[in-house]
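Taking the form predicted alone, here's one chain by itself in structure tokens.
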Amino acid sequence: MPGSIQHNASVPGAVPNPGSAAKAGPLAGIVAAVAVTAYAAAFLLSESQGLILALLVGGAVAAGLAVRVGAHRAVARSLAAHGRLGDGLAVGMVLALMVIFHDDHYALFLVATILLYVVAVLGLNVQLGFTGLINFSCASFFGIGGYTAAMLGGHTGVPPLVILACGGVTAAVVGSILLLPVLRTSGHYSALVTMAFALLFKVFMEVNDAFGGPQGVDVAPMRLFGWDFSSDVEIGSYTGSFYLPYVLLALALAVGAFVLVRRIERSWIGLSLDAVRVDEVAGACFGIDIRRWKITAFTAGNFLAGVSGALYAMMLAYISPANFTFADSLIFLSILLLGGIGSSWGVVLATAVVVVVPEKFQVIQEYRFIIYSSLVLLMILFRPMGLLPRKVRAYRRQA
């Protein structure tokens, strides 16, 4: 229609010249695909600190070459000709370690552990990357998820698949009760409240019999359709770890999860969240109800935290209070700047570094805290729209 206006929801690595676009083809975002998933397999496999550190360095320089010689362009380049190809290339590569980790515990376990951060992550980046409803608080959330799991698991007969949406269902129920201070005040003090609430979640569930005091609480795994996803996998001659239908059920909840906010970005509600980010009396001008989409914002954010919480107590199969402190809460808001705060694309990134680095580098682990908010200070001053920013509202005329 002439004069019409469509609305483009740009994501990274998107291209703003559409002619551009559409010449790439897939093979330079292939070879992108299999080259990170070669390194990822190298990251995991190496346990000599040196190997590791020397991995690292690589990889650190491989990436500042590829950014020099623009070669990250031609893989975005080929993401944008190609819509889906950058989601089954990451579905793709999670398998590709799958099989490559099919009897590593270990190795199985941080990638279950990327996956369900991703999904807590991303509910955080609705509420605050989105809406800009700032939660310190977002561990104990996915804290509820993994106590509901524990507490539904050990004592009803509710199915598990059921028990996953019922810890996502209670986190976001629980999270109501901040949705009146939250609504009532703004910036620092909203942050207070949801700081507050972290710290008194831990304290309440130290002292609470009932949900393990602080010797928490064993977990029952998950069992679906007569599985029992603590036994190892045997099929025929083949065996794998018992992890392997966690990373699988953990995959799914991830893409649904993306795939969920990335519609929500690209649709009028994302465009009423980002109206409510910028400035709310503006948007309140035009109409638009701020306290219903922040309570949208956080109770969805909460719900993804819950669910993620829930795999996660399974797979864990014990719980307890020392699980979901204020610093992990920390952790996740960090991955969130780490990223790129609104970027769902930087969440997954950001997300498998500061998970896999500090466990594999074992000469850090003790000052992981130290170095995370280090990080984030450095991405602060240097780069303060994260490593995979989220690219600004493109609206482009049609013809």
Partner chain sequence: MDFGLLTQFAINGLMLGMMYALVAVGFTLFFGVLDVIVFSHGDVVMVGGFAGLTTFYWLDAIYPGLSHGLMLLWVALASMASMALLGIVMARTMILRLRSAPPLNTLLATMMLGTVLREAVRLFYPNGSNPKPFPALLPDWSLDMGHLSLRLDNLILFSLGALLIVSIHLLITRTRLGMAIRAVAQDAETARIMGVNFNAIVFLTFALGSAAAAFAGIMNGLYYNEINFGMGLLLGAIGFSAAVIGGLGNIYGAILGGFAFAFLQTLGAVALPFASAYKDVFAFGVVILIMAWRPTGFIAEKTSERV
Second form
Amino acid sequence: MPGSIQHNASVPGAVPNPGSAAKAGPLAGIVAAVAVTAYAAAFLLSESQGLILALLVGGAVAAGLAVRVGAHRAVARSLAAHGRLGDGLAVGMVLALMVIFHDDHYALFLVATILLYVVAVLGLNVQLGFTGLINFSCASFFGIGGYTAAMLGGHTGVPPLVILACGGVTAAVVGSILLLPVLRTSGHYSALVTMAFALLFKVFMEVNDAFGGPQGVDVAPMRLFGWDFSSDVEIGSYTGSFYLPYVLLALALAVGAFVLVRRIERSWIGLSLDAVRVDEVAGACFGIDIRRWKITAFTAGNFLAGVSGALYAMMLAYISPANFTFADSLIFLSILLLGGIGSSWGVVLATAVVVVVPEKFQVIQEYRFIIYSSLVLLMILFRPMGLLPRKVRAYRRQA
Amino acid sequence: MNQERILDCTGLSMHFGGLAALSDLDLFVNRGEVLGLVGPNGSGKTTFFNVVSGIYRPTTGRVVFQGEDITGLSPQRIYHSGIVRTFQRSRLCLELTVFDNVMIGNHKRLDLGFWNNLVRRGRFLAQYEEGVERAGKLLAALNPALVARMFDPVGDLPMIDRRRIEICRALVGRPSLLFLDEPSAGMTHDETRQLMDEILNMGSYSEGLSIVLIEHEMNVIRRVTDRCVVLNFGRKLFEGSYDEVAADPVVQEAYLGKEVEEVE
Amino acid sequence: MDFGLLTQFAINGLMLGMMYALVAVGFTLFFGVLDVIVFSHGDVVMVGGFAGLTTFYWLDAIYPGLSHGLMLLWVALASMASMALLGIVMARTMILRLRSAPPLNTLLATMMLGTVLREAVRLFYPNGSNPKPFPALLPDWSLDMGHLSLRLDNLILFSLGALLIVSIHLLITRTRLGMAIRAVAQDAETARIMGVNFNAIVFLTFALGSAAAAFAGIMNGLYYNEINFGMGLLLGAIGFSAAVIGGLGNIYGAILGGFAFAFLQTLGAVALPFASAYKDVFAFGVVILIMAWRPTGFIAEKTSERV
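Switch from the form predicted alone to the form predicted together with the partner chain and print that structure.
What follows is the whole complex; the chain from before opens it.
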């Protein structure tokens, strides 16, 4: 996986005794971030399949070499020593890509898609990664957000920014229908409940004319302060793709979701969620309110999926039930498992790989499902902790 | 006897289908005492813990704890009322750190509000520092080496340290009544002896702490308990001091006979 | 609604129910023996259908004049044997490997395996992304009474399915092998100590369940006259639902659950005539409700929480 190692670095590791680790400089982290940005830009710029293949192989080799010489540890130390640096560098990377590709619709669309998927999978991470709640209908909640945007944008005058929130709330509310069975069941049984819901949702959307049926519906674009996101950006003589504002807004959402999820993880709430996942009975014997945390996690995860789904639908301008199938839920799940279950930076890395590689490397586009599922299968068998395994909790950012 | 009864169970029965794991059991615990609960496998010792700690709801009977009827309450409520237990097979969260595991036991003192956890990080971190200090003190009392490993996953530690962490997790919330379910399981004789001494020393951490101990090692029972209750087939077979228990022919016949000789 | 149409619905429901029961039996066998949900099972049904179809193509090319009866026999045997083998390979390479991992991992791994099977057929079977017509190997004789037609092929299919389930049941309850399976299901450790070859029993179970799935796949092809690469996903979800409704680990429950699900679908189609397209929405909705009401199905799974 190209770039995986550099990202590994940005997981602020839990250093048990801050005194024992020598303070590393920020240089290694910055160099790594620049390298990853350059690599990502080169990847997005490449057109020829040969070149892309070369980049993929080169990236994998470079990552392998970096691990061999221990560069990843240097980067990890550097970023661990400067807690906010990794987050800042990640945002900087996206901004850099925005400048480089300011008039490239397709590249920007991919970047925005990554960011929105990150939000949805972070939601899934709260549910499955932290709390152990199995949710096979993530794509359905993503879709509920999208359809909310389509309905509210098409038939009402609700301001689009409010529509985003409504998308999240609707997903959370519809999800609450599943709460009773999800709370009462566990393991295989709640897997069945969410699976049944995913299948039900798609069929329902197909046969229901009010939501456009199998053909789908148009979605009104985002508008913010009178600024219509569907037309190209023009500031003076500078022209940018109309996807630029989407990328910015998606970045804001992703940063918000990321900060939220990290804070959840590094708080008593995250501890309680972990306790629910690891051992419900023991947790209950120490006063942990299992139901409360399951409800919290399920609702928060669906909310994130709904919000990102709403913006995604606005960006696509058109959605249909085929966008939100059970197979798509499995993709979201695959991203989480590939990145490392519970690992927020793993989500970011895996989303980037899963979204971009098949889009650019068209040869495998047709084969992407079989490739993902084989990869995830191998991952579960041989490296169940994923590419960037979750680190033990450090409540305090190493500053 | 004018001692205060902290726990008083009357007529406790627990049926699973046709099987009576407990039948008509009367059992009390005095404040500050160490009560040994002994009996052969399947005699209902762990079932008794499960019933009192709220995992099972008893078929019949009443559990009164510090004057309050807690029969059939949820495990959460019972924890908050001051009863804490350990488990026969260690049920620590192996992938979480030592600190996390101890803090799970401190749950009643944690502020779980969204605002203070997610937004007012300063307040949260103040509480966190307080937790580190509290956990550090407890761990240091059991094994000072554990303090340095406070942020290592429990899975990396040896069995005796895991048992110690379980004890810390149970004691950190300052319970009034502690149930220990075979703390010696999986440890050598020496380790067991050491751990029991440590636990008894810890009694001072929680003032007036009462302990109910399930244990197969009879020398442990002899050394640490003030009083013993012998269970057999879910019924109380005998009640008294260790010496009385060991001397009783009925108990010897049912259960102890051979093992007492081994100990001597 | 007239009697003929209702009977037609009933026959339809019975056929579907038998198919679902055959799939559910696999889920329940695997769960009984190993406490795992093998979600790829639905796709094994699909691959079984395709294996049968391939056998037919070969036979048809080599012995063009072979009678339909013999043809069906070979198609069924080849498909069931190859799926039994696939089941053993799956058990050996994945399921046993994941025994010590959290149960969720098995569910996810088998779900991914299901996707691999599905996609492999779509991509690599000749023209695999389109529905394939399945040859009519059963006599097309039927008894017509007004709206109602009793078809001989349906009767044969139903009887064969019932025969298969009854044989599996007898194998498990009446033979030494079956006793070993039950012993492992009861307590794998003890069974091992008593000299039961644990791995062999697991392989046998997977062979049995997968063979039943292969038969369900062929039955599906013969009943609908076509098969397609995507049919396993829904069949898997339905079989899983059926096994859960009936209570995992219980063969009677699986049969009951299979017919219950078919009944729900049929009821959805009859009761919602204005929108029979909602029948799956209805059936899965009811499954969700049942899970809320009886979290481990109607015949409760025996659980022993060892604390």
